[in-house]
Structure formats: structure tokens, C-alpha cells
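For reference, the chain that follows is the form predicted on its own, supplied as C-alpha cells.
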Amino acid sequence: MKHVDVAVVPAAGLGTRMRPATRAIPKALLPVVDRPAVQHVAEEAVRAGVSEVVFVVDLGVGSLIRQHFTNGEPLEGLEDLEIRIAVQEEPHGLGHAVLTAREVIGDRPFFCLLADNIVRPGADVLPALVAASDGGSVVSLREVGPHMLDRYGVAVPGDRRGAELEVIGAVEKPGIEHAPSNLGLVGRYLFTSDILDALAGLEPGHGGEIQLTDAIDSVARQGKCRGVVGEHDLLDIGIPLGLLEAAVVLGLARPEFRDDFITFLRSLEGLR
């Protein structure tokens, strides 16, 4: 696979973890530093060649997005980038967002960006999931500890060289005693239209939700899916503490902002 010209940004959700910041205000578009989730996810996008973004989102959210991404002067980088919007009309789960896209994306491979996590700077993986593509999906995986095997997704894998592997198959928060690995699946995906068909026939999984987790599953049981794993964490900007630590992280990436910062950092009592 060479080239992969449209990404799905799932941008629903109540954003309960995020109250009350969020009682008035979609998660999607809290600002972290000077931009807001989605840009961050956008430009991620057009750095690995995407030129269509589906934002899929709550009722009502889609014109506030459009705005923040057509209103007035095009936003730097992004002058060329179609925005398409996909309305989830009831939360169903992650899988459900995803297949709502599926009339904007149609038979395309394409992207999976979760707004909810934000790329360190300089850690872009979805140029490695196309490079790793032998023509199926191709998920992101991370090394995680045992006390998170209830907060991801987990992959079932199989032969394995270097930081890709094949993916046989994938269990949605197994818990530490039931996690077939200690990789999760990380909010960064390549999809072909499989995933889309393996998603229109899913039951109810975990949380009584359409679970993407359980496609990938599905497709990996066929030996469509592969997977690469990271070195570097995505910064989770869908907690409190997270936000906190994506500005210091982003914040100190930006040189103009990078030497007043850590000036501002090192006069703070208490911080050594």
C-alpha cells in the first residue's frame, strides 16, 4: 500500500472524564496549547499525505468543527485539506463511529486517528503503518503495563520481527488476567474496507457497545491485519492530568514558546 489520501477522526462522545471543561464545550475541540484536539489530528494527518479528513461526531458538533477549520483565513498547512462530517446520531461505541464514515469513505483504505490522543512531537506512526501494509490493516501497537490491560485494547500476536508483527487476533480491555499480550492497540490505526464490513456485522461487545477492538479481531482471525509497535506513548489529552502534560509536552516543542516556558517552569517553588 503506497499512498492513503483520507483519515476518520471519531470526535463523538460525551467527554464525561473531562467535566465540567466539557459540559459546554465538545472534548474534540479543548484547546492544547494554541490549537485544539482536532488540528493537532489534522495536521498529523496531512503530514503522512492525507488530503480528506471525516470528523465523525455528536449531533450538532459537526458545524462547530467546519467553522473552526473554514472560518475566515485557511489555517496554516492545512489550506488544501477537504473536511468531511459524519454524524453519529446515538453513542454505540467506537466501532459504530467508525462505521458511520463508511458512506464518505467507501471502498478507500484510510486512516483511524482517535481525537482523544495526540502524537508526541517528532513520534509520527502513520507513515510506519503504511510501510508496513502487505496490502491488509495495520494497527498501532504499545508496550503497556499490567495496570492498564483494562483501559486498551489488546492484540493476540503472532509472529513477530522487529517492532512489526503479524496480529492474529485482539481482545477489548482483557483485564491483567485474561491479556493474551502486553500490547495495546493505541489509537492509530490503517483500515481497509474489511474492517467496515467486519463492523456491520458485529453484536454488542464489551460495555454493550459496537467495539472496534472486535473487528480488528475479526480480521486478524483471517490474517488480514499486522501490526507495528511504538516506542513512544500518545499523550492522552482525554483526562485532566493528560491535558496538563500534552501542553508541557507541545508547549516545550514550540521554539517560540520553548525558552520563556522553561523560565516560567524553573521559577516555580517546589519544582527541582
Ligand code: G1P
The other form holds:
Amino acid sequence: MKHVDVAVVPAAGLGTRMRPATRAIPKALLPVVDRPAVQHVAEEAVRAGVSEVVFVVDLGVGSLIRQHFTNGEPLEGLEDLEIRIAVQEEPHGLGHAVLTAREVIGDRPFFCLLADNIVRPGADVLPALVAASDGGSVVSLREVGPHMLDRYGVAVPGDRRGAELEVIGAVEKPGIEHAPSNLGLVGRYLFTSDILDALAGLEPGHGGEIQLTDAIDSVARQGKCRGVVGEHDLLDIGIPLGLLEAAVVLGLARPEFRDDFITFLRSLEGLR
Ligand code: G1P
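Could you switch over to the form predicted in complex with the named molecule, since the one displayed so far is the form predicted on its own?
All chains and molecules follow, beginning with the one already shown.
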């Protein structure tokens, strides 16, 4: 795969795990340090060479996201980024959200970045996905503990060489009983348009929703999917503890207030 110029960011969802913060503010716009989740994710996409990001959102949220990117002075580093909005009219799941972007994507390869997950500073995974592609799709994986196997899609691994492997299937949230491996899908993907064809033909799966993992299973069974196992987990900002952790990790990575922040953290009772 040479170059990927477009990314899909599914950013719909009610944010029920972040209530009451999300009663009026969409979860995709909750700030982590000094910028909302959608900007962190857009910056990651731009670092990987993307010039166009398609946000898939609920009705009414698109204009807020667009305002964030276009109000006032252009955002530093994102001056040339084209923002597209695709509205998911009904909440039929992550797979359905990705399929909603089909008209904008056409037959181009695209990254998919889940807006609930933010990469740690210096731990980008998208370039490794491009490098591992032989022309087909590539998913980002991580070894997860047994108790996480009902929270992630899990890959069925084929031949493995170092961090790269053939993916021959995938199961959404199998749980410890049914997990085919401990390799969880961590929310970063490089897809070819095969995935959109697979999604278009899917019946509802786990939880009665159209599952992205089921489409990955379909292309994987055709021998068109690879995986890259990374070392770092992503920061899950869809839950309160994860949002707190993300603020600390991203805050510590900011040179302009890193030292003051460390002094503050050290001053806290119970941390000494
Ligand atoms: C989604 C996907 C799942 C993936 C996870 C990564 O689940 O359905 O396959 O492993 O994101 O965070 P969700 O977290 O939306 O329940």
C-alpha cells in the first residue's frame, strides 16, 4: 500500500458511559487537556499523511464538529485538512457507521480510527499498518488480558512473523470461553473497499448491531487481512477513569506545563 489519504472516524454514540458529562455535549467533543477527542484523532490521522477526515456522527453533531475545525484561525497543523461529515441517521452499530461513509470514500483505501481511543504520545500505529499491507486490509492488535476478551473484537491468528501476522478470522467480544486468541482489535484499522462490500451484506451480529468485526472476519476468511501487534494500549476516553488517565498521560507529554504538573501530582496526599 503506497499512500492512504482519507480516514473515517466513527464518532456517533450517546456516550452513556460518560453521563452526566454527555447530557448536552457529544462525547466526541469532550476535551482531553485542551482539545476535544476529535481533534486528537484528526492530528493522529494527519501525522500518517491523511488530508481528508470523514466524521460519522449523529444528526445535529456534525455542525458542532465542523465548527470546531473551521471557527476562527485554522488549527495548528490541521490547516490543510479537509473535514467531511457523514450522518448516521439510526444507531445500528460501528459497522453501520463505517458503511455510512461509503459515498465519500468510494473505492479508496482508508484508515478507520475510533474516536473513543487516543494513542499515547509517540506510539502511533497507522504507519505500521501501511507498511504491513500487501494491498489488503490491516488491523492493529494488542495482547489483552483474559478479562478484556469480552470488551474487544478478537483476531483469529494465522502465520505470524515478529509483530506481523495473517488474520484468518475475527470474533466480536467472544469472552474468555470463546476467544480464538488473546489478540484484541484496538480501534485502528487500514481498510480497502472490500470491507465496505462485506459490511453491505451483513446481518446484525453481537448485540443486534452491524459489527465491523464481522466484516473483518469476512475479508480475513478470504485471505485479505493482516494484523500488526503493538505494545501499547490506547487510552479509552469513553469511560471516566480512562478520560482521567488520558488527561494525565497527554498532560505529562506537554513541555509547556509538564514540570508544573509533575510538581502538582507529587504534592498530592497519598501519592508520596
Ligand atoms: C469497538 C469494536 C471492537 C473493538 C473496540 C476497540 O467496541 O466493536 O471490536 O475491539 O471498539 O476499542 P466498543 O468499544 O465500541 O464496544
